[in-house]
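A single chain comes next, written as structure tokens; it is the form predicted alone.
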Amino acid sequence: MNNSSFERFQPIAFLGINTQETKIIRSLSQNLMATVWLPNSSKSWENPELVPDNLKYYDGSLSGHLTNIWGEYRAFVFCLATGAVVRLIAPLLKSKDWDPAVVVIDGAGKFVISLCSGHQGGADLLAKLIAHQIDATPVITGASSSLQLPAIDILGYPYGWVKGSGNWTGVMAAIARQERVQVIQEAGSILWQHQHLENNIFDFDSTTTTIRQALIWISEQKRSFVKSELPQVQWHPRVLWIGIGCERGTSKELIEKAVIATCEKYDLAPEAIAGIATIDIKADEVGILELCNCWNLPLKTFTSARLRQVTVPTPSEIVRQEVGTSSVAEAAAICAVEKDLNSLIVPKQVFKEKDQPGGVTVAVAKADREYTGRTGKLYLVGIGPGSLAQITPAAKVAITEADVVIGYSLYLDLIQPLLRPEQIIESFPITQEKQRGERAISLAEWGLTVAVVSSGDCGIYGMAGLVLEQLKIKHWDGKTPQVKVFPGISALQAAASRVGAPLMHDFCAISLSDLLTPWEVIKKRLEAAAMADFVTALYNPRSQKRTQQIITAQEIFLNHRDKNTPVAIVRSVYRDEEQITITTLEKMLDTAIDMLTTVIIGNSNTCNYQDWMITPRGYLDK
């Protein structure tokens, strides 16, 4: 299957030479959608009924090649000596603002090096990404990197920001040299700001008197920047909706101008427009849709009886009476960011010209929350028993794209390698599941990629099956946002790999935990798999609080077992205070069992031969 986190850098190119690059490049491009090009020459190589459909051959020199291709891929993957790399796309560089993200993998597939366009083209990301897929180490020399400070220069993308003027490349230096850069944010999603304050060299106090190096705007405001040696840069949240209210057949050029005008006139960026909104009867419109299909903005519609519901500060008796409200550009948009008449900066103006037919008014109003123009994606993760050598590729390369990780502190402490200075990283208590499913839905529906991370495997007592729970109760339509779930090695799993092969055999897991689920049914399961000579594995055995259920449960099997039976006791598995006890089920509440522990109780077979637990599966009785 095709791996979605990959999507942003589509069409990606993989290029190679010999045997040995052609077989990383080929297996990992399977996984990631993309083209891989190889010299005509290694046809030789080549079963011509096992080439895949993605491998493509070119001739003549790969430079010559490269310089055809350059400008249909977003992202170059090489498998060759980084040298070379640098002299084949040297000449086709132009800024970086447009350079493709280029990224080096070496032959023995031990390194991923982000090359070049490390920020905007993505390459930094890439690198980290392919990283996961192949078990390599990337390689990220930007200095944002190692201030572990988010990049300036793509800190708004996941929102939906659109860059503005400025002298990017100033502040950015300024930032690499660790010198205080001011802040000022009218607009936009302030979640940035809360994250990596322990090195934070962004002063968001506009009252202090401290000295800066530079200056960053984030508003829906056009900035003119004067002549300054402190470099300055601008974001623009996208916030505004523009109300448009028009004569049937007025052209697309006249009502572009009326909105042009209109933002300089108020000293709106254009860059800051959300969308479009108007009423219902003009969803057919030509010179709205053509506006709206040429600036790529959304167009919100809205009935008559819904506009005539709002409050505005220049009713129109003669709109009334065409259309069934007093107004059309001031009451859509407000209704489009869904507030009062407060939110209205721009009341209606209305504008004609001689040489255009027809005639529109504009108004404007701001949204609390910007629109990020994105599909929000969910990704369930099981992170497994907490090495990040158990975590799958897949769940390593979910968590590194999101754009929001949340998780209970413990889970997002032990992947914190995986995690990037740009993400939003919010932890929540271990009894606060409702609100991380909460959170994390909400936060995808606004368009973010949200990865929920649970320990083991996220579908076994973990988060998957609540935030599900939560989208069936909120009428999810199974698209929007985008729910993938990324399975993780299970505690019974890890602590059974730690102890032999006592899960051989049919086995069960039951949870002693009895706040989501009543004691007494607990209970009944605790019989019926003692009863049926299940192999059992018991989460949750024993909290502070709760201390009487794993005496009961060994009761309960003693009921049914004998008192030899093994037992494997194992605490904290693959972390660095693991602990692992193998006993009976006569002793074992001699050891120390508490919420991070797993208990195995073996069945009738189990047996303890040399320290290692063994539940026989009976091939050796045919």
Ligand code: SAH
The other form holds:
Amino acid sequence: MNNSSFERFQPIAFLGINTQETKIIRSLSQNLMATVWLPNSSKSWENPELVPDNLKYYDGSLSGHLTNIWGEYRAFVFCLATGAVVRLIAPLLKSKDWDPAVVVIDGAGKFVISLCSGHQGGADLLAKLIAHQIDATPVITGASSSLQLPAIDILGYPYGWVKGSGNWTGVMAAIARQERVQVIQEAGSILWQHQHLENNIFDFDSTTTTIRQALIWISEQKRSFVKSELPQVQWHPRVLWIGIGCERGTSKELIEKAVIATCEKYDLAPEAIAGIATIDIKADEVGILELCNCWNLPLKTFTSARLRQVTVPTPSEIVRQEVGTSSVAEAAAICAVEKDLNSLIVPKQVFKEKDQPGGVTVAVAKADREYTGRTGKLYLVGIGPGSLAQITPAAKVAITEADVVIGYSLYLDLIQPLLRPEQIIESFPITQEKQRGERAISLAEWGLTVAVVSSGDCGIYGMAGLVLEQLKIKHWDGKTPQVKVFPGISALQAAASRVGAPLMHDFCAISLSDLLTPWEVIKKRLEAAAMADFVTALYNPRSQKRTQQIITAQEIFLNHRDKNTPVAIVRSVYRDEEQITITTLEKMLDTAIDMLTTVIIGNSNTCNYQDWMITPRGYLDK
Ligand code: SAH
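Structure of the form predicted together with S-adenosyl-L-homocysteine, given the form predicted alone:
Following is the full complex, with the preceding chain placed first.
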């Protein structure tokens, strides 16, 4: 199955492999959606069932082939000695801005090395994701990674920011030396700042007079650098909406010239342009469409009725007579940012050229929130009972890939080794499930990849159902944001595994929490499960306030089952504080039971042997 976590690295080439390593390679290449390249001279694949989906053969030497395809792939994964890979790629490398990600996996699949283009090319992240996928150790040697600091040259990617000019290597070197770096942020999300308030690297106080060792501008403006010897860089959040009005048939070139001239006049960075806005009757205007296509910008259009409602600084009676609103450029820019007149940072500019037909008006408004240009994803992830060894590789990949990880603080601590310094981590108290869901949806709607983590399985008394219900209320179209659910080992499976095989026959789970379910309903289900001889796992069995429920549950089961029926009381399974007790229905309340406990009550055939609890499946009765 394809794994959408690898979409951002496409296309990926997989090289240097040996046809003996078929199983791992086949599943990995499929997951990566990679093209597997083999030399023509190699033996053909031995087991036809294990042939990767996307296998291609090349003629001649590997180095010759690599030179041919170097520009065609965003990432290269080699299953070769690192030294050999270094020699192969050395003549092809150009610069950090252009080189593809290069990752090397050792033949035994134990290590995944980020060799080249760790940040901008994404090799660090790709190496981590592949390592999680095949249960290997990622080898990342960049300074920011070892210091657990954010890589400043990829900081803005989640929010769709565009890199401007600057001495990126110099700023990153200052961070690696742990010098203070001044940040002046005039546009875009400050979510990332919250993650770094305490690490003493960034100075976010714009009133500081002492110039720090390096400077990061985050702005819609093109800043001319102060004190040139200081390493400085610029990120441009896409907050500018360009309102355009034009005569029919105005060329793309003239519109483009007008936009560039406006940016220059007002010191605006063209990189900070989010999109174009105009009146709906211009939705088919060729020049505008060509510009949007060429610059990869979205186009927002508004009816004249909508534009008429906006107060603008430069209304025109002629325009009103022609299209029914006295402003197109200014009003459309304001409509695009969904604000008022104050958001207009450039009033109407008029452009005409003698030898060119048509004419253009341009106005610019600044949005509060940047346009990410990305389709958000919501990952609903089950992290298992606690230990990292009990989490699925797919869930690990999803958590590491996400831009934002949201969860209850205890669970975030458990998955700490999977988190990256660039990620936004938001922890919520245990009771704020609805807020957690809403926050995740709003960030995903904005374009981020958000992982919501639940302990155990996220669809068993977890966050998955709640988030899907919340999406349903919002009339979600089923596609945007894209939703993926990652299963986890639920408490009942984890607890069962530690006491033997109590769930070998029909079983059910009942939560004793009556916070969201009326107690009468829970009692009815307890009666039914006890009567029907289900092995029963009790979740949320007892809290400080809810102490009676577990007593009533025991009474109900005692009415239907023998008092010596085996019962397992498993607390904090697969965590450091794990406690396991096997007792009986009659004595079960002698053991401490709390909200970290799962109780498993056997059926009428469940028995004990040594330290184990076994529910017969019936094989030996045949
Ligand atoms: N989604 C979770 C369940 C959440 S409800 C899952 O699939 O496991 C919370 C309840 O789960 C707790 O009150 C407890 O009964 C059980 N539970 C969760 N983690 C546990 C653990 N590590 N050990 C024992 N029980 C656990």
